[in-house]
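Let's start with one chain on its own, the form predicted on its own, as structure tokens.
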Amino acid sequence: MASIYKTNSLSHTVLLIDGNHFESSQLISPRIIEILKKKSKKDFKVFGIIDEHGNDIIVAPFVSKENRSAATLLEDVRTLGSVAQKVSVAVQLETISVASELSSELNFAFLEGFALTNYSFSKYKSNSSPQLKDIYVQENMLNDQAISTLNHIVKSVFYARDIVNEPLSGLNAKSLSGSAKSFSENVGIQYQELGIDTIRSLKMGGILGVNKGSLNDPTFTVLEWKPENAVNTNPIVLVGKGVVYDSGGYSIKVGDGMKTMKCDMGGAAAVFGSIYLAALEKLPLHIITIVPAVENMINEKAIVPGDILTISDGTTVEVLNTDAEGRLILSDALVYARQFNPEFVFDFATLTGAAMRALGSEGAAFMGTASQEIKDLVQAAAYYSHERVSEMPLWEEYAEQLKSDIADISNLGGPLAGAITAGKFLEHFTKYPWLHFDIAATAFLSHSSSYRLAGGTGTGIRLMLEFFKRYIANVQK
């Protein structure tokens, strides 16, 4: 991971200029101005050039389009930063410095897109992809706090990407929990792993049932960030789905359905990364993170459709589909969260194909019982960070689809509204304000989209940082 530093040196430089007023720019030479004059503003591209002193220069002209919201402009600049990083690597630079004539907010977005693109999961490659080793920024671009925050964002998002990209052979439930222990030790987060004996004593039937087909034990990880200056009386609880591999169980996935299922712990990555970032930023919030982790595999002990599981609150569940396993392990975690008397609970999960079909990879579905004030803060944070979410209803009629003739509830609704009935199932186990985020479409991409690279994206972490900041400001009014 390349870190970001301040510098006065401008060799091997990326120049972020105002494309609307480039003729008066103090950053570019008359020769570059002449090049830009020959282009239409619609055709402005990031390009590399050798300056008068023989230095490599990457020119990134930003043209603000008409009728764009402030949040959309920020995303435009992040995308520009992503392109600039790719050009820098293409011309084989190892170290660059960035100079800009734009505002601090736009500079931050540009560097965010730039740095988040500078990622490669090359652990298993003989020859790793070239990446920039260091990124320097002009003294007046950003203050020290902003640069620190950028480095923290990159560190936590890259951590999440790494664990999502790691195959089952390198990351089972035990090592997923261990990865959280590793970062917790360095930032003052309290770490606790509940092993198989504790999980059994707590009668977590959802976790035990889903993991029955695996040779490896499940884990249940609890992290706590509790600074002395926390502004919330009761903790915010984050729950993440940690299915480190999902075969579908006896409701087996077919065709290509299994090839990316190492990513089914994207919810765990989101909440681990979020509390990690909160601690790095020393946010004045009491946060607890809970991750149940399992493998949904097949052997002679695995559950089958028609089995009955008993969740830790005594609810019996008829398992109609073993591939609807995420909601089963989350149910035990949501029950466990009750003991903390939480301010509210957010759960993140790569839960349903229905959410993917509804929204594509452009955003995540969310739903729940939290206050409208909290939902509004989430929406505002989502648009600002461009980790967008769209609310789905949880009308009582959807609960009808989850009725069972032989148990308290079934784990599968009808053929329609699958993302909502999954959320409705989870709601049964909550006794507090709660929001569910279905990140199935955004946690893992088959093709890169700007700074969201193919593979694990680390989604949810930047959204939560922005939400936390807004929540703190709201409490402190």
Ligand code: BES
Contents of the next structure:
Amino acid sequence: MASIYKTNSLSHTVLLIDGNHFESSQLISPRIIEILKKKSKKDFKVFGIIDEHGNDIIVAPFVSKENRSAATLLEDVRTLGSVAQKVSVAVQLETISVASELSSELNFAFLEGFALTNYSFSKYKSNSSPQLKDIYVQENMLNDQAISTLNHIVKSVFYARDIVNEPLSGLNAKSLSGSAKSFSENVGIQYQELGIDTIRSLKMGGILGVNKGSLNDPTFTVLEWKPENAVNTNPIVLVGKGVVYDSGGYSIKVGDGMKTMKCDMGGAAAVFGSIYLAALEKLPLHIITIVPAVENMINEKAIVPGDILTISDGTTVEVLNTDAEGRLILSDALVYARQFNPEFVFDFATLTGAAMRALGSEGAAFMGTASQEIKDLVQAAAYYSHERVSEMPLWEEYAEQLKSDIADISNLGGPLAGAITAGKFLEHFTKYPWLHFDIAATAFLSHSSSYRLAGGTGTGIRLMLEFFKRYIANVQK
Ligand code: BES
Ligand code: ZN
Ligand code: ZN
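Condition change, the form predicted on its own to the form predicted together with the named molecule:
Next comes the full complex, this chain leading.
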């Protein structure tokens, strides 16, 4: 991973300039000013050029469009950073040094977009695509704290991308938990893995049922970040769906449905990454992260449609579709969360194709019973980080669809409102303020979009960092 460092060197490769006032820029030479003068501001884009000393330089002119909100401006600059990274790689640079004449907030966004683009999952490639080794920034561009935050964001998001990109052959429930153990040790997070005997003795029938078709044991991981200066008395609990592979089970996925299903632990990646980042940033918050992890596979022991499972709170579930497995394992985790008397619980899950159809990959669906104040903080954080979310209702009528003739509840709703009926199912197991984030469409992309590269995105982590900051500020005021 390329880190971001400060430099007091005067030679800079990437020049981030104010495209609206480039004529008076101190960063670019008269020759570049002449080049820019010939173009219309609307056509400004990142370009590479050889300077008078024969060095490659990359000019990134930022032109703010009219009527942009503060949040969209930041996203525009992240995208500019992403383009600048691609141009830097295209001209075969190995390290770059960035100078800027923009505000530190915009500089942060530029470097965020740049650094998040500087990623590739290449461990299985004999010839990996080149990336920049190091990123240097001019002294006055950002303060030390901001640089360290940037490096922490990159570290935690890349961790999440790596585990989402890792196929089943390289990541099972045990190694997913192991990956959390590794980062926990370095940053003072308490790590606990319940083990199969405990999962059995707690009668976690959702987790055990979904995993029955697998040769590997499920895992149940509990992480705790509890700094002395925590501003919350009751913990914030994050729950993540850890289906390391979703074949659908006997309700097997058809066509290309299975092709990307290594991403079905994207919720786990989001909550592991979020607590990791909170710890790296030493946030004054008490956070507990819970990840139930399974493989949804088929063998002669696997559950079949029509089977009944008993969740750890005693609720019986008629499994009408073995492909609606996420809600089954999450229910055990949501029940487990009760013992912590949480301030509130957020769950992240690649839960439904319906959420994907509703919003596409432009945002995640969220829903739940947390206060309007918490929802507002989430919305503000979502726009700022550009990990956007849109709320769906949880009206009581939707629960009708989950009625079962022979069990307390069924795991399958009707053909409509599938993201909501999944949420409704989860709500049954919550006894605290709660929000559910359905990241089915945003956790894994088939095509790159700006700094959100094809493959695992690591979504949810930057959203949570912004949410945590706002929550802390809110408590302290
Ligand atoms: N993991 C899938 C949801 C999913 C789909 C995630 C596409 C990422 C991309 C989930 O377990 C699933 O299969 N859901 C079913 C539920 C249905 C059977 C009620 C779905 O959405 O089709
Ligand atoms: Zn499924
Ligand atoms: Zn799934």
